[in-house]
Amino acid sequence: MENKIGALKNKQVYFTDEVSELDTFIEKNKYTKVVVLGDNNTIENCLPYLNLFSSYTANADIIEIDAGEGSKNIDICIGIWNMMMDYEMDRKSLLLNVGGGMVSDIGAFAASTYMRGIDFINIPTSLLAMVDASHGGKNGIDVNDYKNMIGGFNNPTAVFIFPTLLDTLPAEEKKYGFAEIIKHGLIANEKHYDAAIAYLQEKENSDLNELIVDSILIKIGIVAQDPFDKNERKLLNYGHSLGHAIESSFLALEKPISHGLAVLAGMIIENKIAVALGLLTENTATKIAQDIQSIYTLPKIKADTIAPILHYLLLDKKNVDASIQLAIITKIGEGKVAQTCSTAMAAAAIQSYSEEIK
């Protein structure tokens, strides 16, 4: 485990319970100002813990936004920029993004565009953000319920993961965050997938910290091969094309659902498509669906929401020339990118899911 943590540190990812390491990092870089961005949940529940051990967070100016995906839009971003100006942040200032995936996405976008770019550090507070959203350099905002339509690539100066912060999460929220750990196993490492499922089914006393570290190593290993999402990195989109379409359709109905649950549903539907394409066995698709359903209560898709999901899917930014492009798995631990799927095939898979998950 120490070697794995050391490998992360070499990539400027600090997995530690020593918050003082954050202050050491900030001191070394001699920033002129430190500002914390968080949502109302993380400012209330996570920042006080950091403040016990960090003089920089304790004395930082604070930008607080409302929790939830509804805050990841241009209007909120303009508000963040205005507060950054009010706090007189210059190009040697630092933005600390303290929160889950929404905060790291919009915070990284705001920092990357303010004065043509200032340093930012991600301090993920959710399991999903610890293993996925805070790494890889993607940033962005939503537009009219379309997920991550505006954004770019810019790596954080560092990522600090304090596993103690997971204690601030409701049990269900932590459980939803496992969606990305499951995804990493399905696309890259069967043993990692099996360990995650066993942990969630309470069949063995797996080490959560090791699962987190292994998951991060899988993600940053894939990103290193393809930083700008041209080829191999697209594997990380597995479950997300359908997942984002489901998430967007629920958001449009003002019935937001967890990103993790949407992705889990997306993986099951995309596995159905992979079976129809002849790239995945039905037995494997069924096993994965049964594993997931033994742990999660998945979102129900009614017949009248299939068309809106297809609408969002067809406008997915990963599509090429109006053709649906998916990353799919061919077996547990392996996958393929840029697999073309017809609209009829996607509709049939969504329909099949809606009939099974009632």
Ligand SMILES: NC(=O)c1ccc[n+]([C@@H]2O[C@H](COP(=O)([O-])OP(=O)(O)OC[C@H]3O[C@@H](n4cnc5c(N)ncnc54)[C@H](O)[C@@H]3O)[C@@H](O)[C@H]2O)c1
Contents of the next structure:
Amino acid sequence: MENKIGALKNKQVYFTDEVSELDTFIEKNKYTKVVVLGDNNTIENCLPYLNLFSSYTANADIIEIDAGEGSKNIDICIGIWNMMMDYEMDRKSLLLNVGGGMVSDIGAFAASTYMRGIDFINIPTSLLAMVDASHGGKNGIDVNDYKNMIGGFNNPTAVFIFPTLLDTLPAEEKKYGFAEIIKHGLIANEKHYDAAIAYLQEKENSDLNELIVDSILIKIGIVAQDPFDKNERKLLNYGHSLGHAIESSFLALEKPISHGLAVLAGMIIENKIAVALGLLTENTATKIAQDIQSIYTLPKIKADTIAPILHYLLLDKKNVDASIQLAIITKIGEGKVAQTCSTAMAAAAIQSYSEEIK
Ligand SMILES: NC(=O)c1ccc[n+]([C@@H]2O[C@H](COP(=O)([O-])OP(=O)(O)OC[C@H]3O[C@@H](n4cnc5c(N)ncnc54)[C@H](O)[C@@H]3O)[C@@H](O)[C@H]2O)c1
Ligand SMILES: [Zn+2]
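Next up, the form predicted in complex with the named molecule, please; the one we just looked at was the form predicted alone.
First the chain shown before, then all remaining chains and molecules of the complex.
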């Protein structure tokens, strides 16, 4: 474990419970000002812990936004920029994003565009953000119901992961965060997948910290091969073409579901497509669906939601020339990017999911 934590540190990812390491880092970089961005839950539950040990966060100005995906939009972003100006942040100021993926996505976007870009540090507070959203440099906001339509690539100056912050994360959110750990296992490492499922089924006392560290190593390893998402990195989008389309269609109905649940449903549907394409065995697809269903109550897709999901799917950023492009798995621990699938094939897979998950 020490070696793995050391490997992360070399990539400016600090996995520690020593909040003082954050102060040492900030001290070294001589920022003119430090501002904390968080949502109402993370400001209430996580900031007080950081403030116990960090004089920088304790003395920082605070920008608080409402919790929930509904805040990841341009209006809230304008509010953030206005407060950054009110706080007189300059190009040598630092933004600390203290929150889940919603906060790090919009915070990284706001910091990357403010005065053509200032430094920001992600301090993820949700499991999903610890293993996924806070790494890899993608930032962005949603437009209406369309997920991550506007945004860019820009790496955080550092990521500080304090696992203690998970203590206040609602149990359901923690469980949803596991969706990305499961995804990392399915695309890259069967053992990681088995360990995640065993942890969730409470069969084995796998160490959560080790699962987190392994999951980050998988993510940043894939990102390093292709930082700008042209090829190998698309593997991380496994489950997400369908997942985002499902998330958007529920958002449009004003019944938002968690990103993690949408991705789990997305993986099951994309596996059905991979089976139809002859790239995955039916047995493996069934095993994965059973594993997931033994742990999660999956979102139900009613017959009249299939058309809206297809509509959002066709707008997916990974599509080329209006043909649906998917990252799929060929077995547990291995995947393939840029597989073309027809609209009819996608419709049939969603239909089949909708009949199975009632
Ligand atoms: N940039 C990327 O590479 C990337 C990758 C994956 C996901 N994402 C994005 O991340 C977002 C989802 O992230 P999320 O699941 O963390 O959602 P989130 O940020 O909305 O957090 C979920 C909920 O948990 C609360 N919360 C978070 N940490 C807490 C804590 N320690 N104690 C108490 N409450 C806490 C939040 O206030 C919120 O209500 C989506 O917008 C998704 O698009 C981005
Ligand atoms: Zn995701």
